[in-house]
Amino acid sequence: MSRTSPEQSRRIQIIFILLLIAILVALPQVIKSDSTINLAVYVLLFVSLASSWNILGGFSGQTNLGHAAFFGAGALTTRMLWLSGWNLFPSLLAGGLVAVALALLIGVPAFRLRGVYFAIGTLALSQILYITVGNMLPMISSLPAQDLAVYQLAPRYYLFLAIALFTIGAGYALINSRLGLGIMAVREEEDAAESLGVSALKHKLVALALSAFFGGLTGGAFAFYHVGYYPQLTFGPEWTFDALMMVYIGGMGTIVGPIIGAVFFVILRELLALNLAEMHLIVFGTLFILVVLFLPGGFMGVWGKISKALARQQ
């Protein structure tokens, strides 16, 4: 039986990716159902959010339970600037940069903590911001009448698609770079990496900044998409824990894992929410426990084992 060469396999992958992107670009032109486009928007939102969390949590091995702080900072900054008259793209960029500034502000002291203490510290930061924003901005943020009159779903969809592709592409470029190798070396064994001249703090800060930037961009797109919501909403812990669950289900530390996890999570959640109401929370909690216990590598880990088994048979 002839084997597919690595070069042929790479060509097939590139063709598949380009075809998938073309389908996603054409989706709003082919499908006119707003409910379907809204579902696609949420899939792309969580692909971006999960992929941004994966840069720090997966590639660097630092379990961040406060990713909602960056998502919320990006959303709040973008919403305030955009509604005050700024153009959308400078507002989005500002949202991403504010998230980076917040990340770097807490990065150095936070990275003095390790393991579960780092996770608890980042969760505390997110909860502080959640409560503070709720107290300072208790009123709902709604689009002005003139913006509601020209609201269109397609531009929001394309914005999320662009951010999802940007986030995935940046993650791919990172893990195939020298910087990415240093980040992953810190994940595997921090003390050993330090002994080889790899600055653990520097590489963790870079991963944190990139993770925060893309989390902030995703939050900014959310602020542009929603007609009205309470500013406190985007700082809620569900934005962290949903992204974390998607990464674990799909496969942590991989490029494709967060994508698969996000698609699976959003579609299954919609199906369960329609048929089982609030029971879907119990189902996802049980699913997460089962994945952690029996499939620690997620779906990508299972696929890797199947691929190796098939390769041995050939």
Second form
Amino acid sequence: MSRTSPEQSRRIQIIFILLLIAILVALPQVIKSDSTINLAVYVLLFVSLASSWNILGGFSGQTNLGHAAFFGAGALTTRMLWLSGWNLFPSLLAGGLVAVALALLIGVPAFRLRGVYFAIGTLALSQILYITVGNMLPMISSLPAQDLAVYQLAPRYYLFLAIALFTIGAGYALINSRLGLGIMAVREEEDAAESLGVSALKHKLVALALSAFFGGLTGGAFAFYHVGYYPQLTFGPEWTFDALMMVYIGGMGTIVGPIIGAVFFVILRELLALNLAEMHLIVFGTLFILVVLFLPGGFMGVWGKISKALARQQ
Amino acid sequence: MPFLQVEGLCKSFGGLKAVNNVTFDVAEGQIIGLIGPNGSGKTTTLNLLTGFLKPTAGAVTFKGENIIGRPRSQMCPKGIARTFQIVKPFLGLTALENVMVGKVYGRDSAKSLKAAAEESREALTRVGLADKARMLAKDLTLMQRKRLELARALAAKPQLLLLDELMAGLNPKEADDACALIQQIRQSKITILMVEHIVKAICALSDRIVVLNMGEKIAEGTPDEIICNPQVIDVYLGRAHA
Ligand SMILES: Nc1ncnc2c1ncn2[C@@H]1O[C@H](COP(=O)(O)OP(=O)(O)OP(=O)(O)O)[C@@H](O)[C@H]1O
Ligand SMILES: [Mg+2]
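Please move on to the form predicted together with the partner chain, as the form predicted on its own is already shown.
Entire complex below, previous chain first.
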């Protein structure tokens, strides 16, 4: 068997990615079943959410236990502005920026303290918002009748697709940049990174801001997509922990891992028809624990080992 | 004006005076050895010079500028790089990426990642790790990690390099290699402050030696003066060296 050169395999990769994108773009034209498109919407939503969590959790190594706060803040902001008559895109942008503002509010003090403060701080923030929004906005948020009359699924699907590609692309650009190198250096060894001129605080905040921005955008897309939901829903802890589990299962700190994790997770959930919250937790919680214990590095880690072994065989 | 001026430097941890009123100067281009028994305050001194610790009292000026109180991440861009007594590699990054961090964030940083990668390859070659560029730091041996740490610090183009027991844990052959490496670095006009327990090596390399004992400076001078100094023999070198 002849071996492929790095340029060749890179070209094959690019062709594969373009093909995949083409299929995703054509999907709503070919498949007319709403339930399939809805499933695809959820896959894309979680690809974005997991990839955005991974920007902070995977590349900078900071454990965010309150990503739902950013998703929810994006959703709430976008929904309010859009329903009040703003255009969609400025509403989405505003949602992302509100999430960033919230992130910096918690990140600046928590990163200064270091240690577990960030994990606890983000968890507390998201739970406080969950309860507060539940109390202040107890009514269901439904699309007005005139919007419902013209509701179309395809534009929603394309918005999610665009945000997923945008999030993945941003992550890829980040880890191939000077900034990304600094972020990963801080993750690996903070003292050494600082001794070489990398400001740990600044780099963590950049990763956090990016992560929150894309989390907020994803929430905004959800607000545009959903016909009627309680605003509290988008602040629920399951958004955080589902995304986190997908990243661990797929492979933290990689570009592809969160994508695979999200696809696997959403489709498995659909196949098992796990609509009951408890079942969902039992199945995915167990899976998560197994991966953490036996497959550190997730699916991508396993894949890495297999391809290394194959390369040795040749 | 001295290149590096340390004046009345003090650091207490609770009641313990780890560094007590230490004063010395370093001239540009010199190699200064910093020796002393275990716990005498050598590493603490390096930590104070690099912003890893804030002194209780004292002043440090580098090229005429007071550097006390500056965030530690600003030291390297100013021209001060260091290694750690217990090496701190970026374990999950490749050897090349480890060095690139120094190139990208250090003094006079590389213009692009690509340029940084090329220059970092040269730095790896200089310390004899050219063939390890794509290996993860966690797969390197201790000696290789020490070399990597040195390459990383050198990649930051320091004017002052602080080395904390670079040779500890190396066998005699490896220590000789490390000596040769330091001689090479001196050729490139980098001023070095090095902490080392191997007396033979430190005497061969240093222009001057500062001796600490229980946080205080007890002697300073040329290697010849230091190995004959009765107080140094008494607290550190022992009779065997005399
Ligand atoms: N962060 C710290 N907190 C409390 N005490 C410390 C701290 N760092 C160092 N010390 C103490 O200060 C003293 C000087 O330590 P230092 O590490 O500077 O010694 P050293 O000369 O480098 O010794 P060695 O040769 O063993 O490396 C020791 O008694 C040590 O226990
Ligand atoms: Mg020490």
